[in-house]
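Presented as structure tokens, the chain that follows is alone, the form predicted alone.
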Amino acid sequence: MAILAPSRRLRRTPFSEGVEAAGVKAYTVYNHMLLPTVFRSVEEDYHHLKSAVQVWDVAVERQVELRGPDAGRLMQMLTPRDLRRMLPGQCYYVPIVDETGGMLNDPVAVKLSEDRWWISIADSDLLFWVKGLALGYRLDVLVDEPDVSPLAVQGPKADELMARVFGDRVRDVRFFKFDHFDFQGRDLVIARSGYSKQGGFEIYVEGEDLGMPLWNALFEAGKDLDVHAGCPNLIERIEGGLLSFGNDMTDDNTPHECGLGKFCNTHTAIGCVGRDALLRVAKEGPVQQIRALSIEGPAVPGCDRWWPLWSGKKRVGRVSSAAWSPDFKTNVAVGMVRLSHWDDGDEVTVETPDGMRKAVVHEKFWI
């Protein structure tokens, strides 16, 4: 089996030792850093994900740190998503497009203050297109990346884990909002956010030096709640609908096709470097979108490239994420639908690497 060699680029995380320590069997590369895909197996974690709690080291999520008094010129000039009325201590899932209106990033928008905001970023180098705009613009903004490292608690214990940590009081952190708490007097940003359906935090830990004794506090407050340690699940995330990017949707694709168009509020959103392009878009409609589908038959291979769809010869879109679903007992699966194929029921096949499957279209996910 090849391995993937260490080097500089490819960064390890403040919480990499207790990682290992763990027993992490799998990797991928995220952001030139090292991301956790499985411990025990990708169903044992699924199901312990969904019954107790877990600590995933997700310092891949990379912050690009907008500060100056033009912060939040461009970080409306980002995204289709009218920031106005968002308030420091809120987070907002927002689309990222450029000039044509394609997804270049969907992130979380965490603004700390009306100066100062952190873009939680998926995989990509959105960094330097950030810079590029506050250049070009000539706006009064610095642009970085600060040494911030998330580190999420997920599952349906972790409201009791985090109190053992930082006090009752982060139970009445919001869904999307965040508050400030202190580890060891060092201030901490903890968000009610997270990469899963089963509930949680994301705690933003600033200063590599604290990431082990965060992570160490939380295992042993933790020993009677089950914790381990997880990853972000590829059976739940495709069970609840949550995109990749990268995988799911590309810069080839609009807000609107990926199912994002409650996000953008196009008309209002001024200042949007794509704002003209996604308004045709949003007066035309998409052509594909996103769906959910149902995949017939026996587990299906790791789904690492694009699986066509097919409606007899003619070819209606494409599978971009698919898995065995223990509880719902079938495949299921994130595909891109032409318009023709794309209502609820419809039936279509996929080309998978182990044969054509039958398929039925879902406008809704499964949790």
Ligand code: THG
Contents of the next structure:
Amino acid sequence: MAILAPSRRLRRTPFSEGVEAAGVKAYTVYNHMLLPTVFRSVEEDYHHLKSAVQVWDVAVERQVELRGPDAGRLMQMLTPRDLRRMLPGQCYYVPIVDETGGMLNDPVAVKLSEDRWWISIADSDLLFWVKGLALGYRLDVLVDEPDVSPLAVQGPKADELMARVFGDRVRDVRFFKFDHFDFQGRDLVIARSGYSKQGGFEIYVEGEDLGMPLWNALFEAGKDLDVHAGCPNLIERIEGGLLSFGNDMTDDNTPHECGLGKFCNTHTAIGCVGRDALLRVAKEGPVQQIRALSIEGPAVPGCDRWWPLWSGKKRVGRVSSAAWSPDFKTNVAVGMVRLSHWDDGDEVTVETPDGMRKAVVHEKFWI
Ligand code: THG
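The structure above corresponds to the form predicted alone; please provide the structure of the form predicted in complex with (6S)-5,6,7,8-tetrahydrofolate (THG).
Full complex below, order starting with the chain above.
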């Protein structure tokens, strides 16, 4: 692949200086912004993530802020997950659907107060949809993208590193909850969350001027913990079954097809614009669903398009993400598999750029 040409449309982040100094080797583009994908190598980064602690520039997880008396109402219009019992201080993973029940995004919703929310988005321009709904329904709410950039601290030593910078109280933050912490006289929201299964935190850094001071403080405090710059790791996130919007699912898929039915309460999510459509499809049930697959043979090449899944001459799905797993000693993959072949142990054939490979469908991911 050729080099990515820098320009102002391809936004840098408050941490870009630190990312470059740490020797970033590759980027992808996510929400029109740079997202690192490799520091040492995908495999070295993977082993280090599972054994130490990493600091991730995930400023690409942009916030759509809802502010005003109708913020809660607008939030419920966006998602089939019932938000009535959600309290300030909580984060929810929420499928966002359009009027056909198609997935528009799969963000983390952060409830700051009754009338102030952040929607921490995956890679799609959700802001336009949310602004359109607010305007079309004449809601009393402001919708915009604030100067907030998440910085993730992930890995088994994340608690130790965070406690050194923010104090022991940070250890008490529970999964998908957040609290407020002081850094250099400024208030920061810190949640126990992040796009890995290794545990850790996400710091919502308000104000780009705070980016490098915080980055430097974490690296200074973590010298003896082998802290390193990292990024969402392809292998680890496939092992963990963490989905990637735009890769593993699109607006052609319902949350149920994505295995996100557990985050839908379609009967009680009154006001969700996709509710009627989802009630209709939920009655029949999905005919395809996201599954883990192990692909036989040596390491597969990078998956930059959907690889067809076959059973004889019948197309039975697609693989959307795949990588060699050093820990499980097989190629791990995510795919959308048709009902006829989605049971645990079902055998299929994957059409990779390297040729046909046997693969086995699994009901559960690896971690
Ligand atoms: N954190 C924040 N924003 C994000 C992401 C994040 N925006 C982009 C992207 N990641 C959105 N997608 C996901 C996908 C999975 C999870 C979070 C965001 C996730 N899932 C857990 C799981 O599936 O095990 C837990 C879900 C739950 O139990 O509620 O964490 O990572 N701020």
